[in-house]
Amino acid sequence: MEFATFADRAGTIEAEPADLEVIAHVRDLIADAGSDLEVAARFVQGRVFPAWDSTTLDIGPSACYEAIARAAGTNVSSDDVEDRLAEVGEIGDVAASYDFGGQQGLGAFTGGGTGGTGGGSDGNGGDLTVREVYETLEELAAAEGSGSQDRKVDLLFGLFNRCSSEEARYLARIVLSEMRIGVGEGTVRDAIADAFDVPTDRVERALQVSNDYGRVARIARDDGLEGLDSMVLDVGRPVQAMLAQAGTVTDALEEWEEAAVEWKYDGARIQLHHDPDVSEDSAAETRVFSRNMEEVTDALPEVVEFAEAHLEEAAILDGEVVAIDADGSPLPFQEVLKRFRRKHDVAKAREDVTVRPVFFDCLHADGEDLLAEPLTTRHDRLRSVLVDGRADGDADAVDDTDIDGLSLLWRTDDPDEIESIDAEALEAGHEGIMLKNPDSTYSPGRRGKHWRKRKPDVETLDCVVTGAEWGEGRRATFLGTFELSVRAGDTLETVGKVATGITDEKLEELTELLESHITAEEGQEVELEPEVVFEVGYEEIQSSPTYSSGYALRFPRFVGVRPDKDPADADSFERLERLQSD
């Protein structure tokens, strides 16, 4: 497929107003997008590889105005290119505005083979494909080392110098991750089965055990629903984590009957694949990923080593990473901040910070895939593949407080013994209890009803950090006030300031997480990138012309950082509405 066909249909879907028409139009795209499907599947939502994976381009937007600027001639430079951004407000239409494809001579092929003069000095593109595209971000993506930012920044001028004006629209939207043209997930979901006539739910089946839509829209062409059907789960490929919403021992009772009570741990969710040996030359491979599938292995070798000696066959478990003390005891969750991305130096991080895995669902074992089956069954399986791999391995004889890593599992319809479960979970150091219902499936990716969080006392929000306040006198080096924002669609909206329940340890950690993020100060305010993402408590969501919400947070408390929370994932406008009127 042309890059411009794909970027003519694009506009088509922005243009369109209408859901229904949406799905269409990304249904003709993808049926007449040939054997370039599965990268047109991906393009459509902005993205360049597959959900599950991790690899990333790795170009700041102030790379890519450069290769904008150079593409669009000797007379325009990045810093005009940003001016215009300003003044527009998109990226999208600023790469639109320049004819681009008129570079010729030396700089022309500074991109390599890519890099060419391609679209000629009218600038009308017409000759780039959507594979061109694929494989030249494919390629910048790779590059790594000294000078690879001047390379990914070659390779990007080449592409831009080879698009029209509405090639370049989309191109510099894909790059910066802003395709923004109304094209979300259950789009391509039911875009999928409309043009390949298979069943929206085997659709979705297949998109949780693969998270990849590109290949799904492969198989559902070439193979049909037999193909869809036999997708399953891959140990070494994260699926998204099953949520949970809040929600009262009530309203689990009245809708549930019974109830599966766990502790709800002061930690960061892991998903664990690990393939244990499978011949005398090869070895275990253990692969741990965040909540949000970034992999974060070589970060936690504590989690590589419980694999390697306590799971004698092909899992996938979900848990938490939890930092403890000396005495084993849970430490709070900034702790395990310390430790989840680390890159570098990750023994000295170890030895400052000790963290230990808890695991409380299992996805597969054995080369079994249990998403369909209940949580009970999901759990007694985890309860097994955990006993297997201890000396004595005799299950009957082994009480669930003596198993590594299990996460404990009660079933009740009492209130008064869910109450007591979360009195033990508080006075363990651990945030409350998680109210589950028995026989819900795992759904990847789903926050619904089956699966409640319950903490104590007052009710919280993620919020994006969108600006702060430098402090005064002994705290004058750090930021010690914090502005709160929600999502309202593609903005963010402000709903207060925090700056209470924050010790000095943890504004010297909070400042040296956001001082990078910085994009300008005034006095002693700054503004901030939307790249953080706090859980705040309050006591009470009113009514404020103070914040562009609308709305204030009353009493707010810096509850945690949420490193596994991308802003996309913060709380959005509509739930601090629903919040405020309950």
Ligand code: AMP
Given for the second form:
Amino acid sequence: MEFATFADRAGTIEAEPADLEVIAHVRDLIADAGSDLEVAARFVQGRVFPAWDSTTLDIGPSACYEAIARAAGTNVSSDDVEDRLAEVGEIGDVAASYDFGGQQGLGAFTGGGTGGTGGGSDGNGGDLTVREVYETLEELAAAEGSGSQDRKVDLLFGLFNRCSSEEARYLARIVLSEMRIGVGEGTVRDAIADAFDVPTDRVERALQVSNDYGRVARIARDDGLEGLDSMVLDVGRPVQAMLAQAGTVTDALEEWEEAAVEWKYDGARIQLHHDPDVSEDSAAETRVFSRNMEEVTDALPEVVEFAEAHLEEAAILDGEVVAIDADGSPLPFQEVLKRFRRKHDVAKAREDVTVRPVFFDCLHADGEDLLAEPLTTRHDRLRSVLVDGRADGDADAVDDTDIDGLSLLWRTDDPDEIESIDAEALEAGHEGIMLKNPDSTYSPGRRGKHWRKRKPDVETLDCVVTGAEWGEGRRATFLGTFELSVRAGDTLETVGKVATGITDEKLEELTELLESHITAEEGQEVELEPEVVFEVGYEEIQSSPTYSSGYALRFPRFVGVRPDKDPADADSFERLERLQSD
Ligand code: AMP
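Given the form predicted alone, state the structure of the form predicted together with this ligand.
All chains and molecules follow, beginning with the one already shown.
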């Protein structure tokens, strides 16, 4: 397909306001693309490479402006291009405003093609094909080392030099990933289904396993439904991560009856691809990808070592990489960031921050794709993948907590149990909990209802601390659980206890603050003079006979001390009732 034809079709699509018409135009484009189908299906989304491919053009806007300026003639500088961009606001319009094609000799010399007939703003177009554009961009992406930026500009100049205005408009946008012609992923999916007469859901499935619109389009055309259905996950090629939305325990239990509950780790998402059978000269045995499918293998040698030590079979695992201290306790997210995506001095960074992987899902194991299996089956499989690599034989005899890298999963319909899992997670230094539908399949790229992170607190209450309990074991010298009360006229009424989300340092500080207010002690319990106000978050307020207010805070969490407030400024029973009825 000529690039001029592609540009012309892109122009029609851009001018089309109706979604269905856009799909029809994209359908026609891919149906007519012939041997350039794969590239056209990506270019129309402004993509040069498939989504699974981490290759980038690695060319900044200024290099693109320079290439445009050079192709536009000797009297145009890249500053002029930038000035025009500031005026016009969009690179496609800027590129289309120049008259290219006057620099044939130079274009040929720099390897950007023969120069041919040149472009020209009259819209005649050159002799450029979609394939040539792609192959030049591929060469541009591959240029590395010293002088590579100049080489990239030369190659791009060679392309612009052969463009008509309209070709230049879309070339510039593709290069800068700013296509913006209203073609989203769903549009291309529907267009493929329409063009090659295959069901949309099967195209969708094929896209989920391959992350490759070009390949899916080609297979739909050449091999039809059978071809699409036989597409499987490829160990080594990333899949889009399934995402979570915010939600409450109450909603989760109402909808699913039973929830799978996991700790929410405060790290960075990773997808581990491990294939012990790859031959030495082919792809790496282990590759690690970020949530955006960017390769991060080299930055995380611990994850690679983990895979080598623990995995015997080919697998794709989904999880989180967490920074840990010398005791193995999790460190804040900022610490992981010092390691994640790091390209230089990885060994040095590793000395400063240690990371470890925790896996919560298994997408593929030993030749079998598991996306369509329910969560609990995938988790069982994850467990067995992680156990199989162990020397201690009988997998059933191994306790889950002893399996390195396994995120624990509880199935329960009991809100109190969920509350205590949440408390344990916070106590262990994690972010909280995730609630998952135990029967749900893995939906790549979806922020669906099947995975929910416990909703952050919408409201907080300022409560008076009227009692506390001494901790246990390591925390025996600290006050650990705090009784909360609200004002009710001249008295105080209890509304709950908060014990969670507090570090040892914080507990020590709070003990110091509260100890002098102890008025009575019995066993581990102490009564406190009402002096100190805590700000606490909660998930909801429930009627409850347990506390004297008649209400209980569900999932209370400590937010902070309010030294600026006296008990008289704490929240009142009336506000509690108002919030409860909201
Ligand atoms: P958020 O980034 O706040 O939208 O929360 C979702 C993210 O939590 C996921 O993308 C993961 O990176 C992370 N996460 C931590 N623990 C889990 C878990 N057990 N299951 C799923 N995601 C988790």
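Positions refer to the first chain, counted from 1. Here, rigid core means the biggest group of C-alpha atoms that superpose within 1.5 Å across both forms. The structure displayed is predicted, hence computed values, not measured ones.
A displacement of 2 angstroms or greater separates the C-alpha positions of Arg474 between the two forms, with the rigid core held in common.
For Ala570, the Cα coordinates differ by 2 angstroms or more between the two forms after the core has been superposed. The rigid-core alignment places the CA of Gly147 less than 2 Å apart between the two forms.
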